[in-house]
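Only one chain is included here, represented as structure tokens and corresponding to the form predicted alone.
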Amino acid sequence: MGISIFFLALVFGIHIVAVNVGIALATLVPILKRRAESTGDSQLVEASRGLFRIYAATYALAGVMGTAFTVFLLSFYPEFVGVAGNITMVPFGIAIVAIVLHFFAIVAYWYGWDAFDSRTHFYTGVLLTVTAYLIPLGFRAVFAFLNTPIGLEFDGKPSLNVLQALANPTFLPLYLKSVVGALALGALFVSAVFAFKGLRSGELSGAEESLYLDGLKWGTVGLFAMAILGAWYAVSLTNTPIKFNNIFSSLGWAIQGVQRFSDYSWLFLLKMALVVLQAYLLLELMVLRPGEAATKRGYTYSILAAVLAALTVLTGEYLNAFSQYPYFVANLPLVASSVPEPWRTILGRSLDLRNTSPLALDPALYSVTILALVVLFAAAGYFLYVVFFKKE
């Protein structure tokens, strides 16, 4: 692999955690403010109120993050983004409008909590949730496009038939893995947050506490929904053979006929041995220890779990994203006899990620570009210090 795969991998690899944190966040923080509303709980407003001002800082996050790894992507790979760009225009379109409302709804939340009454606050929530899921809608169904090319047409030119692309096997099982998977990361580190403040000064307010037992319930819960999803989704995945054999063949799980282009096994069974600990964790805090949850060594349980749960997703999308490696379309080798000329030799080009743009390779434009990185994690490393770490 290229330098320029790993550049893409690092920037997607924190913007993807940070982005999974974000959706459980803007689900959450809008149903604790009206509950807390409902029942006068102002530890719970505090709380939830403290929560908000994290999300928004992982959505900065989330958000530089994903602006280096477009801007990595235009540089290396400009034909790729010109032809699946206009390839995928609709679910990009979905994911970009839903990341605008998004980001509107973000600051209106945030600037409104105080000076909104509290039924519009509530439904500039609603506003705030729902775009959370309508930005991974658009993008997985690009993912599963990526997957196999499910509705891509030739009519003079490609083009991509919305409906048959929504019924692409690996869509709904790749959305519905993310979102469950972003929640059950999300519940846990909600629980690390305050077992970490638990850790500082030794206790937690009433309404903190409750969260950080229901985040380990919750989390546990979205941790066992998470094996039945990833099972439907690997199962999925025989719809795209390469990616398949790429991954599992190795294990004895193998789709005869079809050649395997790298092994991609070590990474799965890394990332199971990450559900494994989760899972052991969890077992300890919420069955075969669950009074000792609220102590120092539950508080340090919960915040590793949490560390693992975050390391899951992110082995996992790297296992998504290198095992369709060289391609950026796992199916193309298979498709290719079925697509006509000219495009059968201007798709093989451009979704082939061995060829990166000859003006990206000089090695004065790398050197560049790591020096850049260092100054981009030193400012990301102080911002979270500042919101985590740093007392008022």
Second form
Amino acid sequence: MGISIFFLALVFGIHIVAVNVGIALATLVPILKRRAESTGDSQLVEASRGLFRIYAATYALAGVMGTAFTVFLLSFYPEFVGVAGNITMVPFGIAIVAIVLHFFAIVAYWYGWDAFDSRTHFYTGVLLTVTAYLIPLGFRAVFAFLNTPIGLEFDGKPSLNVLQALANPTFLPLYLKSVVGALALGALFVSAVFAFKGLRSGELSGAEESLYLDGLKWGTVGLFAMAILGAWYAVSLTNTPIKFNNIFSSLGWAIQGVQRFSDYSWLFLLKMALVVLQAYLLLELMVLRPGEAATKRGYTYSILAAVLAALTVLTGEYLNAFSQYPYFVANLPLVASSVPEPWRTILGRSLDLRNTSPLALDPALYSVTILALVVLFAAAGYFLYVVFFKKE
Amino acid sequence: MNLLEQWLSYPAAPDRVLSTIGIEIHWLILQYVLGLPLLIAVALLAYKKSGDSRWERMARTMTKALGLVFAVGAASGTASEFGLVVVWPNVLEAAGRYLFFPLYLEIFAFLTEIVFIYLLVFGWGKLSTNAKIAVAFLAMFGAWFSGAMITSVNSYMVAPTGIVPAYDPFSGWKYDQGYPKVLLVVPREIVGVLDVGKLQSLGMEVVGDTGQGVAVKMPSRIVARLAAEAWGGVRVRDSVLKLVVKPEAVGAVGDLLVKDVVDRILLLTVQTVGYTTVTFQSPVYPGTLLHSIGAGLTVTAFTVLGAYSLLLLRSRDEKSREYYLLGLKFGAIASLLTVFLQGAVFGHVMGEEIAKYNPEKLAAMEGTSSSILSISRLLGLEKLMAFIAYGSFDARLPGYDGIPVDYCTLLGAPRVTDCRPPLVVHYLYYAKVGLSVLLGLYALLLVLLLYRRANLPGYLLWLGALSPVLAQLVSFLGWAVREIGRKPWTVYGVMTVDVAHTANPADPLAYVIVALLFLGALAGLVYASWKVLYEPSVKG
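Could you give the coordinates for the form predicted together with its partner chain, as opposed to the form predicted alone above?
The next block holds the full complex; its first chain is the one shown before.
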């Protein structure tokens, strides 16, 4: 596996965790702000504003990592980008439109906090929330296509039948699993934010403590929901037999007659271990020792649970992505024979992750990349320190 | 001649219109990202030196504006990036295959921008003045670094490294000799199967041996045809290449995809030139970089000028008038400096490069066609313009009517019916130049009046308030001339628009919706700026 894959994985991993937190905060903050205004709870207004400040910063990080991913993809796999660009206008189009609106909503919501009237600000928040769910809708449609290319048609050129593509059996479970996972992580993230504050300052305002406990509660519900949705997605992967076997065949579940190209059962087991640890911590806080949730120990457990949730999301995404290695489209070996020439040759080459662009194989490029990433992550770390931890 | 009809006659008209809207809106916004960090740093330096808190207030306001425009600019940039992927996938793929390095470095430029711009915005109250100055300069570095990377790729699209134009200002057009030509390095094994005699009869010139291959100047009509075949899934046996492959080799290479042959040639060419430097060696790069950053600075300076003009006109806060006057003075001086540099120095450098390497575009810009009313001809400027472009009164401007309509095609491919650039750019160009001169004169007058401590009449302040719009218009027209004037090429001499664009364009209605969305986001940004920056200032 070339180093290019790891660069892609690094930026994608940061992007996806930040995006997941973002989906939750984009949902939560407008609701909290609205609730605070209707009840006149100034503490809740401040708490939600603080959360939105975190969101703006994490979204910036998510955005830049998303861009980095696209450019890495273009540099390492240009032919894949060319092929994908020619056939995925509609799903990408949905995501593009949503991204523009979402970015705009973030800016308007942030700067309009005191400048807009309450009603306008709320509707800006609605736009923020709706677009937060539309962005993954477009991208998950593409990811489902990368599982199995349903809707791919050839009429002198490759094209996509959008309705068929949306009926991809892996699309709905993948999308729902993604957004529920994001909400679960986001809820625990909110708890962790206030837990951190509790550890530092020793006390939380009433609104903050309430948010802290609500975050734990909804994080627990989300974790439970994920167990069901995760199983649904796993079952839907029977439509993507190569991927299914790459994950599960070592564990004794295999689709017979289909080759296994790699073994990522260990990543699946790691993910499950993270889920179990999370469940244990939440059980401790919510059921076994509920009175200790707002203590030093409880705060520490909450932060740990959020970290584990982030790692769960990360390992889940990596599992989904790596388990189709070495192909961009997991089912490619099974559908290749039905693709007419010359597209069979072109797709066979462009959808193979081992075919890195020759010019991008220069070791000097990788050295520069590693050095630049180290410097920039250090700068980003300083930025986060100044914004969140340094006192005025 | 119907100028609009001519412009729309090139392939992929809806795609081009949508891209114009999307990319121009992104450019409109990001010019402030290029310009504001420098002005913030200067204002902070002035504050450090004078201790006058008005400078700090000005820097703070500009930082707030920077945070606002950067966020929306990042959104429009992301949208433009994905737009390029889905609307022009083939040119993007080509860029990713051969020119990826500046795009790759752009990631780090973007990271630098985002870290330091947001550090300035969110960390304002937590950083010392010295730290803020340093961060502002680093933000400027990130933005200019980013601009340097992107404009290198755009420069390559305007004049690829190794392009040999079809015009000599003293002897005229050279289409009959197969120009324009593109310098390529053909791998030795490919040379071995080609009938070089036949290729030379088509205009190919052998330059020399490079070790791994043979450097040739290949007529761009052949290159464009090969690009069309490469992205059309054509095999050698069905390609124009079959005409120049040795008969005994057709059997062996007939099943190869033209894309593979083109790929080998372009890879070796880029490896020979240097994959990290290929775009930076574009002959129009220096002028492009200077003129682009200059545009950002000019637009930003006029916007500062405009904002403080408006505040002086509308503010009810008498206490702040001194501050607004200081802001106006700052904006006016910056505007005068930048508009002068941009027009007389940076613009001239770029103009000379275009004259030399994009003669067809220059012919359209100067409107040297008998079928339109040419402003330069009407004003008797043709000799002067030729002198400015080529440095000699003996030089002649390229005549538009001498450009063959089919110079970019070979045997009907790529599918372009008119290879000449659209003449509408003549009027766009002269509108841009005229408005620039007016803006320069206005800035000069304002600075003179401010230095003479004269009372500024209201209409002059209203003109100031209007000047950012005019500066943006000038900048818009500049890019319009550059991009529209390159048609029908996407990469001059290499790839035409029909080859670059998607095989599966969307319904025009979808394009209209996306375009409206872009315009809506822009309107939203203007509204947000009004509410967040202007209204609080007016209220004092």
